[in-house]
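First, one chain by itself: the form predicted on its own, in structure tokens.
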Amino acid sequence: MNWKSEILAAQQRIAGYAQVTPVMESQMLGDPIEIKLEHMQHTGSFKARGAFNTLLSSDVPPAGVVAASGGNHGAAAAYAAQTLGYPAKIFVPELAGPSKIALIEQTGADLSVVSGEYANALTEAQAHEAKTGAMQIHAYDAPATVAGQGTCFAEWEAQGLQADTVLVAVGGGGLISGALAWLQGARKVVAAEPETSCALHAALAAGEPVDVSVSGIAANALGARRIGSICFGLAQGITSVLVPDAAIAEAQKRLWQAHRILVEPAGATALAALFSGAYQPEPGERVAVLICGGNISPDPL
């Protein structure tokens, strides 16, 4: 697949629907860090890009769309469907938490909360798809989703990205797939995952996608049990690091203290890789971090 052309087409397709999110420079760690504030995207995460690209490039059936999500993707899929006039059925696990569940309910989507984790919600969504003929919007392992997420990095380069290395948090792999598909080795991409939700790290170690147990403070956004096949194919040879929950919480706190930026744990995970020393840049290496989600729970307001 020609990912560059797919991402450029997606960028044209979703223009006017997805936000162009701001970038900034921070000196929280001394040396400048470039940051893209993708938590300011519609519904509080990058997921709206992939959802809009999927719907705008598809013939949506009368049954509408269905999506399984830890929370952020469900909100994005529901928002995109509402914006474009399609009915949406969303399945989320209980661990999505009350703030993300409320966010989805605000879109008017038909929401079902299921017991267990993301994988259980996906099973229910697949059953709904088979029963009704609704179109599945996969959270991460679909070309249209990956191309949509890739627009984030095309946009960042157009905004003047200078970094040698870009750190990206990983759950199921849609966002980092977009980064790898767009950047194609022009910049180093580092995968950052929580120690207790690390589907990509485990897959790279095993040489194939494998099931992992999922827990920790970022599980409702980065809690995929198995990495997507697209991501596994694109991620061969990349640097993958793990960060503890304590470092993620510290990165959240430091972002608030330094810049009054409030993000969910997943949104701070890539930054936590720097704070914790899980990733240590070489002298003179220019580093960038993507802040991917802002749906903190409980909702502070």
Contents of the next structure:
Protein chains: 2
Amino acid sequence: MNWKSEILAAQQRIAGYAQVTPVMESQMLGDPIEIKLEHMQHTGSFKARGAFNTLLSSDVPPAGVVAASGGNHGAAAAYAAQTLGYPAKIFVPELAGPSKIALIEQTGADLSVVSGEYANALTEAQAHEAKTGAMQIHAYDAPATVAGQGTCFAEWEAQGLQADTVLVAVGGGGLISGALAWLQGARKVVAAEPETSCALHAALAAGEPVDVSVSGIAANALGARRIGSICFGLAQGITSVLVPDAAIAEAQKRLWQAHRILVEPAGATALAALFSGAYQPEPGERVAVLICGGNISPDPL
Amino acid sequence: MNWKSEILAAQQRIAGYAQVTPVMESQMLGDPIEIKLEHMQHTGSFKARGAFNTLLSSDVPPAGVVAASGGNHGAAAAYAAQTLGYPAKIFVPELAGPSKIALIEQTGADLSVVSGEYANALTEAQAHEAKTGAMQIHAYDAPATVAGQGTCFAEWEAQGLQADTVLVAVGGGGLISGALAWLQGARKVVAAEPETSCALHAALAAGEPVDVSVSGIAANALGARRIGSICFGLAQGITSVLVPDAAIAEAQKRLWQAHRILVEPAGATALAALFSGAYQPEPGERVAVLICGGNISPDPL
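Got the form predicted on its own; any chance of the form predicted together with another copy of the chain too?
Every component of the complex follows; first up is the chain already shown.
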């Protein structure tokens, strides 16, 4: 697969549909860190990129689209389908939580809440696909999804990214696959996972994708039971770090205190890898952090 | 006063102290709107610019600095003083609310909460200044404050601002003075005030600064009893619009829904002027909105 050309094609395809998200430089940890505010994407996460790229590069059947999701991908798939005029059926696990479930409902999609974890929702979505002929939009392990997520990094470079190293949170691996597909060779990409949901770290240790148990505060976004095969292929040899849940919660607080950025745990995981010391840059190494998701309930509203 | 050179001098002075805040383009209301995310400034509002410029251009006395504030200016003055190593005494009215009061306390400043509205806190601050010799940092009606706030617009133009018209929320008038000082002649500047706190609108109608009553959801940031004299001078002939509190609350919700931007009512007031129809752009008129403050309690954290 020529990922660079796939990503450039995706970028043209989704222009005007996906939000160009802002970037900034922060000194919240001392040395400047470049930050991309991808949680300001439509439906609150990078997932809209992959969803639009998938729909805009496919012949969507009359039964429309189906997706399984911890919440963010479902919201993105439902939003993209609604924007482009297709019916959407979304399966989410209970742990998606009320604010993500409400977000999907607002798109007008047909939503089913499935007991248990993400993998159960995926099973249901696959059954729906088989029964109706609806098109599955995979949350992370499909080339059109990965190419869509890769546009985030192509966009960032066009916005002047200077970092030597880019830290990205990992769940099923779609986002970091996009990062690796675009950046590998030019910049170091570091995978940050919660200790409580670490499908990539476990796969790299085992030498193959393996099932992991999934829990913790970021599970509804990063809680994939098994890393995607595209990601496993692209991620060979990369630096993979684990972050305690407490560091993730602390990173959420610090983002608010420093910059009034309110994000879900997954959105703060890459930053948590930095200030917890899970990833320690070399002297002079310039780092960048992608803020990937903001779907938390803002109680004052 | 040569405002342009004052603002350029301020920009050099505060570089490295004030945050360069990101910009974005949003289609949340259909036609693209340029937005500057100034609520991501240190202490959550543009006020840090004026506070740093004042301290960095002054001989600060041993008694340090004193400020009266609805909350945002006090936090900024306290933060700037702490950063530069000066003692700070801050007076806030009760209506500043717990999250802004906590923000000021975190800086280590000596804080007094005064009953009633902003004007009472200003009286106390003036008494403290007379008694101790501390340097007053006025919240809006001082040249160094205005020049500092003006750097926000110089920065925005350097970031590629294209709009014909820039909408700015008005309380005591420091921010819009900075906007007018930098932009007037080149772009249209529109003042947006809550119906419930509209010192500039009342002054323009009366032909002179007059006292207004102050209430409503944005009062702790925009509730100045009387517009500053610098602002009144600069604002002659500008477009001034009033926004109902309900539209401000709705704008807060829409900013969250569209872009996961969580702001206080003042921060959403300029946007509210647009979608409530209080300000109606001409066909083809390109508009920009400054998001000026984000100090609301983020309950999930």
